[in-house]
Structures are given as structure tokens and as C-alpha cells.
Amino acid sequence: MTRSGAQSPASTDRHVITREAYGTDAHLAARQRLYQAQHPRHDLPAIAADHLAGANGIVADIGCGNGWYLRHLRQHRPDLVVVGVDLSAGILAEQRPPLVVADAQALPFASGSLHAVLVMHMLYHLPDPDTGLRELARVLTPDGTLITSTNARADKRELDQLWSQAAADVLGLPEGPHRISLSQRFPLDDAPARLARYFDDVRLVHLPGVISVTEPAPAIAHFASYQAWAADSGVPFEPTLARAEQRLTETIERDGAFTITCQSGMLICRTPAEPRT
């Protein structure tokens, strides 16, 4: 049975990631859609692009998924060569080249060949995020830019509580296990200190917000997008999903909306001018 902040072994499993979780963009898109109801709305690709104002040459979006950042950079920074990189060939199928299918822990780029890299909500999928950070530092030029993002431990706590309550109902327990949390392997709370081991000038941009859903579909689709990790959830997944929808419907009918508190952030840092030993 999982607990609050539980980490699924499958969250780093190469087969699960490339075939079930991100074989297409369906699950990722479901999670992205939930943020359409967030206030304030953060234009994340634009924020990232602002921090690349001084970049030139080659920029890689590593773990680019369905190309949200790729499209923005290619439209607004045609002076850059923007390369999409992902472990899943399936999710790259609809993207425009240049594209590379590769593992972020063993990138097919020469040392010091990239002027900037984006690693957005992805480092927690690596079996060893520190190996990935060392590899990112390797491929960046001296004084290159790394931009990454992740969620805080308390992010979307209301969804965790809803899932736990639904699981308790299904299992006949006073308290049920919490849902699988991907970002807990690289949470925002710890990210600045971990990045500072390999990079200089680590800056954190907080991106708080509140999501108010007035009908269950967006939140239930968000829950359903974790289907790839159902075996590690500690509950019968479909019955718990159905019970969560019932509880959510009751809350919306009573209160008019279900409120979710978002705590995420973007981190911008620089490659040391001299390699660290």
C-alpha cells in the first residue's frame, strides 16, 4: 500500500515510460489540460524563452514530450537551432525535426556542444536524477543555461486527499493510500540544493496558482492519466477512479467548485565557467 508522497518503481521504468505512460501524448495532454482552469495562468514556454534571451546556437529540449516548449521556441526564436529529445519515439511522432530519441542519462551530444537545455517536469523520471544532472552539465558549454521545472511536495494536495478518501471508501478503511506522486523524486523543495552541486547561479521562479474545477472531467482525466502506474497504486484503480468522481461531483454540487492549490516552479542556472572536480 502506498503512502503520501509514494514513489512508484514504474515511474522510472523505461518500458512503462515509452509504451504506456508516454507512448502517445494522451496522458500528458490530460495533465496539461487541468491547468487551463488555473489562476493566474502562467505561460510556461514564454517564461522559459525569456530566460534564454542571451542564448545562441543549439538548444535542446530534453524530455520534450508533445512539443509545447519546442513549438514556442521555434516560432519566437528562429535564430536558434532547437532540438527535441525524448526517450519515447511514439510521443515524438507528431513533432517536427530535428528530433532525437535518447536517454537523458546518456545524451548523444558532444561535451560542451549545447548552449542551453530545457528539462521540464522530467528529471523525476530518471532512475538517478544526479546522473542526469551530471550529463546535462557535460553537454552544455561553459556558462551555458539549464532550465528545469518541477512541483513542490505540497503541490495539488487537495487531489491527494480526494484520491485517499476514495481509496479508503473502496478498501473499507478509515484512510486510504495516496496517489502515486512522480515529482517527489525531484521535488521543488530540494531542487535548488541538488542543482547547486553541478551548476552556478541557481535561481528559482515560483509559479503558484489555484485551479477551480466546476465539473469533474478535468480532475478525473488527470487521475486517469496515471493509469500506467496503476499496478503500483495500492488500490483497485478503476473503482477508486469511479469513487473519486462520485466524491468530486458531490463536492462541486455542494460548494460550486473544487479548489486545487498548485505549487510549482522553474529553476534557471548556469554551467560553471570551469569544470568542477
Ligand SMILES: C[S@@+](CC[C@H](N)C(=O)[O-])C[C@H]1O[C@@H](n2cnc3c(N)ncnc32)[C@H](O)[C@@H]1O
Second form
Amino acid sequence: MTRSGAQSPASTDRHVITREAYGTDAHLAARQRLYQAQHPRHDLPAIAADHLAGANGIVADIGCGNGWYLRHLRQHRPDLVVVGVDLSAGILAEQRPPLVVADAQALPFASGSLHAVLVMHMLYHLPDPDTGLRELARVLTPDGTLITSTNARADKRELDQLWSQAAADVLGLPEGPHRISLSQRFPLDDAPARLARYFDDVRLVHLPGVISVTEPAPAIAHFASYQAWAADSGVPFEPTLARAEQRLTETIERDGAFTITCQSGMLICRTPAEPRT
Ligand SMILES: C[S@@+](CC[C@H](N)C(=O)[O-])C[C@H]1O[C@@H](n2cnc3c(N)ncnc32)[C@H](O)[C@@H]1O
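The form predicted in complex with this ligand is what I need now, so please give it after the form predicted alone.
And the full complex, kicking off with our chain again.
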């Protein structure tokens, strides 16, 4: 199976998103924790806030999850009205208002009413990211700012290899299926061209880093956070998780650490004066 073959239809399924994957922030938080060991560490909410220096009025964080960006913006930009939006009511439970439960593809905002939107690590959950991009262009003011983020195809490739090897062991095959890769529906590699269909002045900020894990737990918790999509993984999930932990433990005992190469990025663009069709 190719890497692109590991896109999960369930990664866009509303029921899976709202009940299993993001019913609470447990799985998202497990993925966020892995980045605490990244070098260099990137303060993503601060980087996004820098690009909102000229913004005023209403800013919406669409797919805000557990509010990492919301908290930073509300603390550092009290002059803005920062609205958190997510498809999952459950993940918004701990957030402060204003909050809206809504689908990024049909936003309950008037056309031209938002001065900026954030859509961080989220567009790849849409069945058709272009539908979402058109909707975002609609709700933004002319010359409004859109900030988004995603991962490159080669992001965390060492984890992909580890999972495939573990899956191969479990299945008794020379090569196992790739793990579910959410960002493949909207990878960083393609994002500038896709955004340029609807927005002007697309700028890409690369955010590379390396994570060196010296114990298996954070990487295994990262794998386990994909449990909502286990049925699409093409392999018994729990046994593969256990085998990956064995392999990772052996690697760390032998080499002292397991290195993961991160390739993500943030994109900043502007709404054109005249909407594109
Ligand atoms: C990977 S998390 C990213 C959370 C946050 N933006 C961050 O970067 O930390 C994706 C979020 O998008 C939300 N989401 C998925 N599909 C959505 C949709 N169609 N409309 C709005 N939110 C959606 C999920 O519930 C989840 O909270």
C-alpha cells in the first residue's frame, strides 16, 4: 500500500470526529505532547499571532480543538474578539466563550464578517478541503487574513516506518500497511498551490524539527491516539501497537534514542479584493 493509500475515509467522518477522535481532547493532547520534546520548539500560537499584527475585529479559530491558539490570542490580543469554532461540542467543553459548534464547510457567519481565520491542522479533516477554502474566503473580509498549518508528506517518516514494520511482523508479511496519515488529504507540499486558487499573497513558513525520544511512551501514545481510525488501518491495532513498542524499546536500548524528523509548516494568505470562483 502506498503512503497516499493510507488516507482514511473515516478521518473525515463526522461521527468518528465528534464522538471518537475529538469527543474529548485526550487523543489530540497525546499528539501535542510528543512535540514537547522537539528541537527547535516552535511556539505556533505566537507565530500565528505575529501574522495577525494588523488584524482587528473578529477572528475565528476554526477547528480550534482544545484551544491552544485561542488561549494565546485572547491573552495577547485582548483587542480582538476571538471566536472558537469546532465540529465537536465535546472538545469545546473546557473552553471559554465565545464558542460555536459548526462545520467549517457551512459556517454560521455572514459573508465578509471575519477579519482573520485560523484553520490549524484541520483542513485535512474535510471531505473536500476546497469546499472549506471557498467557505473561508466567503466569511473573510476583502484583504482578510487566513492562517493554516499542516504536515508535509515526509513528516515523522520514522514513525511511519516503525508502524509498517510492526504491522508486517503482526501480519507475517515482508511489508505492512502504512499507518493512517491525516494530513495526506491536505499536505504541506501541495498547500501553497491549493490556497492560491482562492487567496492572494500565499506565504509558507517552514517549521522543521527533530524529536529524540529516549523512552517509548510518548511515541506509543502518539500511535494510540489514532485508535478512532483503527478499523481502517488494515492491521489488528492493539497487537501492532504492542509490537511497535517492543521494536522501539529495542532500538532505544541499542542506540540510546529514537529520532523522529518533523516537517510541518504554517501558511499565511489574504482574501482577494474580488472573490474567485
Ligand atoms: C488535529 S485537531 C487541531 C486542533 C487545533 N486547531 C490545533 O492545531 O491544536 C482538528 C480539529 O478540527 C476539528 N474538526 C474536524 N472537522 C471539522 C469540521 N468539518 N468543521 C470544524 N471543525 C472540525 C476537530 O474536531 C478537531 O478539534
